[in-house]
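A single chain comes next, written as structure tokens; it is the form predicted alone.
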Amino acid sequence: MIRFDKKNNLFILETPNTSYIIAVIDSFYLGHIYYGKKLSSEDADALIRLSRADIAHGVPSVNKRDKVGFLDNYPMEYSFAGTGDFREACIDVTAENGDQGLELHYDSYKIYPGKNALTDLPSVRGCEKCCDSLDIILKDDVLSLKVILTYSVYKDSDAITRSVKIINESSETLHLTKALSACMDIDMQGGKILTLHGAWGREREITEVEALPGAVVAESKRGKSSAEENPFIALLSDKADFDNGEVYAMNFVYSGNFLAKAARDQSDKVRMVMGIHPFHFNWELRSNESFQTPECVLVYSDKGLNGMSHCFHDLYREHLIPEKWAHAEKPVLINNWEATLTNFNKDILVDFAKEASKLGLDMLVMDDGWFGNRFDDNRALGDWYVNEEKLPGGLKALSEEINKAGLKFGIWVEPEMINEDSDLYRAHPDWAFHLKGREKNLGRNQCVLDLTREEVWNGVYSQIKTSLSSGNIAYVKWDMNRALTDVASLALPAEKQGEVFHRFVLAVYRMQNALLADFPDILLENCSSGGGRFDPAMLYYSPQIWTSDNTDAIERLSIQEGTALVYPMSTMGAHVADCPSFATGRTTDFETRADVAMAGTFGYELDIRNIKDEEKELIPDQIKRFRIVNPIIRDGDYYRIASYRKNRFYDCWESVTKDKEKAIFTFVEIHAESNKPSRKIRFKGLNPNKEYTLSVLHDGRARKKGENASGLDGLKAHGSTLMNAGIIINRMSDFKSLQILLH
């Protein structure tokens, strides 16, 4: 629900459990008054008077001699640069005469049912029955600039989405040098700032630091949302944990350069901003042209991090992930990459398929190496035609053989990149990004294609489309294996080179849109050197993303914990890989690898022809277990119970169905200790008044199938007992796991 309180000049946005309130001060400045637990709608007058008490002395209409002091202290709803607010600005503009700076004032508003899709950008879906939207129009009269702040609230979610449209209504050309999507000024004493930092193989590690005076930044200047950072930031109250305390969070629906910043200012307030990074950003805005920022999702939780996770997960499942796949069971697949790299042929893949089919798998995915002269990963990117030396008869013949074996068939592509050793590069060397007069900087022996150019976009996509049309292909893994450098486009004049980073991301979105329009039944999985582009925008096109190239089960615990903090577990590409792990050299129990992978989409990444017989015999039962636990994990509420990241000894999580009828609980022992008591674990999210039966699906302490080593199988207890008193888990050896179904 959204309404405007005319008496007090307040915009009041209400979700089922929160209130977000914006004020117009002196009929001129737009300010952030409140965001938090739902307030009584009758308290609007008191709220505005309480808020004004802190800044009334500085309001320009009262104290004209110190307008700068007002601008630098007032909690701005959308901050602007150059005229007195020295905190982080959301927008900065250079006029035709070279003047920098602006001052936005309130003009008008519009409230309407539903939600408008953003032009050329992915965004959270809306409809007239499920959400309401608000447009607040701000203006700068000197520049004749209009800024439209758009908010949407959902009837079934506590999330709020924000985006901004900037319109040049003057006859002159303006240059946007900064255009962020959202700002929040939060009055919180103390607290912590949480970000998801990392690297290749260590994506989305949870990092918490004190919210001291100064700034904490998460950012990417790599042309993608990146493994090193994630477009997410949160402010936590002092004692916030998984289940308690306040959390203010922002997540950016964008896959390119981003800035997420939280800074405690001189007034002890925290300003959080999020949007496109101003690094190499300079958008030419000619007369009557507009610029649309990507969308930012805001979440407030007074139930700690688990409450925040539930809100993000529900919003993305119901309103972002492609509806066809949001609640569908994904195929259990096997990917050949770790088994063969690029060294495979048709016979090898058909053997894979036959063995996988016997064991109950659903799909074979052929990874890198099927096209052009691709006998290793240093050549042929850009040549998207089938290598018939490897695959006689092409994708048609291969897919028919795979289907005949009883499996669906998928392939790997990397449309954004090109090798210098390729037919495409030899024909069109200018199609790759490069800076004039400089040697190209390679990454993974690749250059980046300038997809902002129409002839390049068409040349690449036409090849991809032709290949996908040639066989019965049910799945596409879309990879992107390097950051963007040497970014300059031959298609744009000098004054527009600051637009290339953003235009590249728009071109990627356009190509994924085209692929899904031309092949609507394909399951698309995004990937970027593993989890280097795991963001909400990618989930708009693909219901799952490869979480990390690091498939070591123990390393995956921290990676998947950080990912599931924001993104639904059903979106995490997770496979059982061979051991010793290529990433760490660690050997982990085969069943533990499966329990960890079941937290995501579940599949296999190994040479299924040559694994040990005892491991091969376990696969049908693992797939059977996955069929049982996946609906609960996919559609239920995720609870983090304990974190290996924090305690360094064990990891533990749970998923509970919305009706609280079933739950799936997973425990992993990391580091065994001698002469230590058993662990007491308390469940979460159950119905306290219902009796549950525990069924042990896998027990790492059992020496033979069916053994009740934990003593928990068949145990009956009420939810109140399981949540308050808990259960006892006996110690296990390193890297063993326990999986329990409650019903």
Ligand code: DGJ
Second form
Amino acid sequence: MIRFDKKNNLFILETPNTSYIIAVIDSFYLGHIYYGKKLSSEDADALIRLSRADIAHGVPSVNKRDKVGFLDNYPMEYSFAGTGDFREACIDVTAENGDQGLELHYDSYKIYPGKNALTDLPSVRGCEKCCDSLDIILKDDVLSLKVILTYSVYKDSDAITRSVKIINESSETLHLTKALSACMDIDMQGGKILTLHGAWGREREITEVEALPGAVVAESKRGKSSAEENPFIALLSDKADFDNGEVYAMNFVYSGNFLAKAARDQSDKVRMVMGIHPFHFNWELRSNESFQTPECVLVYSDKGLNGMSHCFHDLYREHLIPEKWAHAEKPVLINNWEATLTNFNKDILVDFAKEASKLGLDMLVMDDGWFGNRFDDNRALGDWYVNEEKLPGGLKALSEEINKAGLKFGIWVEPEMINEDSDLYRAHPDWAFHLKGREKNLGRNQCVLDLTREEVWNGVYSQIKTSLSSGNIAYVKWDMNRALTDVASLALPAEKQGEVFHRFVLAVYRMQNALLADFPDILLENCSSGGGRFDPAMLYYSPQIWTSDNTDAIERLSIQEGTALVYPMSTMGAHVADCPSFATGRTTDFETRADVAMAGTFGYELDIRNIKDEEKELIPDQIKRFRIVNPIIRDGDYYRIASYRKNRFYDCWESVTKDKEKAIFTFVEIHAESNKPSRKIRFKGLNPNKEYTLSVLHDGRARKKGENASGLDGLKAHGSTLMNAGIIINRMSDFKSLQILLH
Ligand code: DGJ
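Form predicted alone done, so how does the form predicted together with the ligand look?
Complete assembly follows, chain above in first position.
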């Protein structure tokens, strides 16, 4: 899968359907010469293209000193700053004497089976049987700096992972001011750049702009991957759509500040880079110390966005998400947050559990408000001991009662934060991040703990561990409700303050690792004011992430479409909430809310004691449907068919089992129109030669249970017919949905 072509000095990385080729140019620089559909690799040397005048002129062996023409035009594998490549650099270094910049040349390589885990960082998992890796060693002789570029390719995936290790082999202290993880110089004329832009309650909106000269940037300087941008960027060919065209995508396995940038250069190539944001980043690298960058995942698809999604979903399900959960059915839960906020007590929760149990749910999750003096969101973060006034007998008594009612029990925590009104703050006011001489900056009334300090980390984690050990807890929701500001650590000297943002993220990873090591059976769900930290690094620890606080079924369609573009459906926390929606004021059908939530992990977030009887009656059947559709959605291939983001009228998607025996199709009407021809929908991904039966599981048009209002129930047709001729979906009405099982 990876080989070195000695004759032409080429590294050839092959996945089942793609080739990625790197060349040692003129025995010196490392150039990127091809990424795309699989090539006949014998021809690869033809791609080196040194005959172009502007490039050839600067090749070191031709003109030793005038290298700018080459460095600023040639597609580079890992760009460096200050010596002639004026496009975006991946690395920049300041020497002890203040000189800035570097020039990396090729030194050596190593190819080996398997993949090494990254020190202190989550990364896509590897094994000797499933992947091979390549280390390319680059050096800067003046700085005595060694840079190891690591690539891994998998037998069962078209994705390629990349990371970089930077080692100071000099006797001096260097400062890394930029250390990105990957660069791709792509030859593409025209095209579009796709990012997942957003905000709280509007996470991961698919945003496409033309790839004109100039740059498109997705970035976070918030200390978390953020709702505002996702660590993802893709370059699409002009006509690319759901199923056709080329897509080059990068996704960052990291949860902190990131930079993702795509910029068309002067010779019409697009340089894409991804890595830790250089904002407030300055890593002191003493003699013999090293710095490990997080990992970046590259995907090339010539089958449009659906092809790209399949590649990310499969890689993450097989090699990233904790193995025990990757294909497991998750509990259908009831979460009390939207119903009660922090105003609950043991009796209320036990009543929730009893009612939920009767209706067939699996778990009760007690959200924010169980600890310290937490009667509202102004206080008590940091005091991770139970509030006995609300929960007499503590978590032990509560979990016993919930279990007795027939449900598992889950709990909410927010370990990274502290309120000024808390016992922890009164004891350790200096534990919160702050800048000397400035008043602490609050966000949602809270400060961020300096978890990079050992005593702070221990002080928080030991409390959480004690509480989690005190009851029978099956699930933890780990929340994070503000961005980082005032980032400075009392434990580090001035010259190391540029390390704090990254050290904070490492401390969070360390705590999630510790939690899973101490409580291996716990199902962890990450969350950050909704979907503010939905990234592959979080998926390494938690197989599901709360997708958004916006639980309005219609808004959720585009949030879930954007999320599922990259992340497996099985990872999207999705609940049926009460109406009118607190987020939009909109009222939607209870069944539509369920059909939309079934695209993710599925649960309820409402006052289950007090919802309308006719809604309550629907719940057992919804859970029954969930158990039918979830294995298909969880383990199958996801296909986007239509998007209301684009057409404004309706939305639909489908999941097909890997053996193509079954598929589940969901359609939601957004805006019904009068006297419009009915919609023709073509299914995707079916076996053309197989006959399928359509079973309508839920029909939003039916006036009574069992009515075949769509006329589709029981229809039989071959995959070729369903995929080419398609079916007609009659007008329903606004916010109604249709769910069909094909088998
Ligand atoms: C934000 C989360 O997204 C909500 O689900 C809830 O857990 C609140 N925080 C609690 O403070």
